[in-house]
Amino acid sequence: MSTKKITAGISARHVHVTREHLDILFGEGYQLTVKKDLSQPGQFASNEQVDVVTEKGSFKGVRILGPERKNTQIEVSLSDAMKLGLKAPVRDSGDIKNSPGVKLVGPKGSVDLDEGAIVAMRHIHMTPADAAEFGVSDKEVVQVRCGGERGLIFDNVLIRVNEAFALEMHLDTDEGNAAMCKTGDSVELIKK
């Protein structure tokens, strides 16, 4: 097993959109500008931002992250869905099939998603190189461990493995406060 580390990244509640939802929340043929570039290469945090509402609550100034997707898609905490009254389902980023929906308001219009909103599967980010170093496999599920104050093991972690990606776990902001853990911390892959 590899002794290489891992950095962890807290991820907070954000957006990912469409083309075609872009254009209606910010206006035709809107860009979005960049605000900081992610770890994971080619991604960023944008300076756009939109309201994210339901019948039982929202969240004002939520980010959209960047480039524009093939799905539009709300990442949130288990907390945040508790705010929303959203039974938001645990899922790898990108299945979003019958997840609950929610209203999008920008600053030019909004967009009533059918589905949509997700908690994001804990993961790490990794090469082919990488993987097959820590020897394990894209869509395997491990263990990590946070050390610290409140240390503790995560169970059910997605390996997703790209030659794009850079090697990070993605946790929420639930999971690294559960932990005391913080972006830039490092953590251990632990095979099951």
Contents of the next structure:
Number of protein chains: 2
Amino acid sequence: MSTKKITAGISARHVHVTREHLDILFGEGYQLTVKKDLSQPGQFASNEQVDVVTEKGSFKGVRILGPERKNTQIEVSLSDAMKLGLKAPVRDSGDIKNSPGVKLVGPKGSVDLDEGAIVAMRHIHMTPADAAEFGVSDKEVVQVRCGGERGLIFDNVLIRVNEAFALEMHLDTDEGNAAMCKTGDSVELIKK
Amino acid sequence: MSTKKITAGISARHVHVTREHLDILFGEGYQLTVKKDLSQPGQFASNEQVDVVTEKGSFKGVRILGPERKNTQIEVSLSDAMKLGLKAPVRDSGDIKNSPGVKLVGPKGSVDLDEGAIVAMRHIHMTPADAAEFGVSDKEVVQVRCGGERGLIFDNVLIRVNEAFALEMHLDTDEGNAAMCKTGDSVELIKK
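Starting from the form predicted alone, produce the coordinates for the form predicted together with another copy of the chain.
Once more the chain from above appears, this time first in line as the rest of the complex follows.
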């Protein structure tokens, strides 16, 4: 099997928004502005931030990642979810069915969501060529080894294959800290 | 090898204090009072709390674990250390040499420490009889598997053997959340 190195990316809590919700939060026709391009082609951290509010707590200034999506989604770590008093499920991005809602507050308005808060399931983005090289396929579940003084092997890592993806493993902040793994560190795929 | 189950215990940030520092923080001759006995015999969560303060941040009301120890020590998660702006090393409990200091603030006084803040190295407490059953020895490093939807295998888990210990694995909150492992869950020792 390939020993090609995969780069880790640690995702802090963030929000994806629909066009409709962006209109409410920032004003009709508002366009997200690019603060920084992300590793995944076309994706960017915007300059725009919203507050995420629940009955139990809130986070000020949570960054919106662009471009707009077809569902508004809030990705938090498990420790974030606890602070917000949310039973957020561990899900693949986009799978928000029956997840808890939150209130988003922007400069021009607020949105009360019925669903949308998830803890992102750890996953590896790759192209079909990468998948062929590793001998894995879309939605396959693999292990990933992070080395170093706090090294560990993550079970249940989802493979996501798409021509538009760049080879990268995404972890949340709890996972990054538990493994003492930073954005840019190399990790190793282990086929189950 | 034994398949005896080991119970996980997730440690939130906490402080151990010397007799001398307890005198300063809570007043001469002050005695810690027991809020709750811990799994390790003789150890307890006290009702007493102090604030942990650095130039970059602070945590209010951090619990003191008793009884008093020969060195004052602050155990934080890696994410806690980041919030405090501390480069706290990953260490076995008691090994605080050249670790960063913090200020502790109690109701009667405060202490500026030169050292003492560490991220506890994940470890398993066990008796010599447990060690014999698992075929491991004091200071040996093993792996531990946590199961479930966010399962993972921790590398570099320290074995600590003492007649006074109860069989238990200690993780910090980052590690517990990354594995979705709660206090009381069972984990499995894997000899390297």
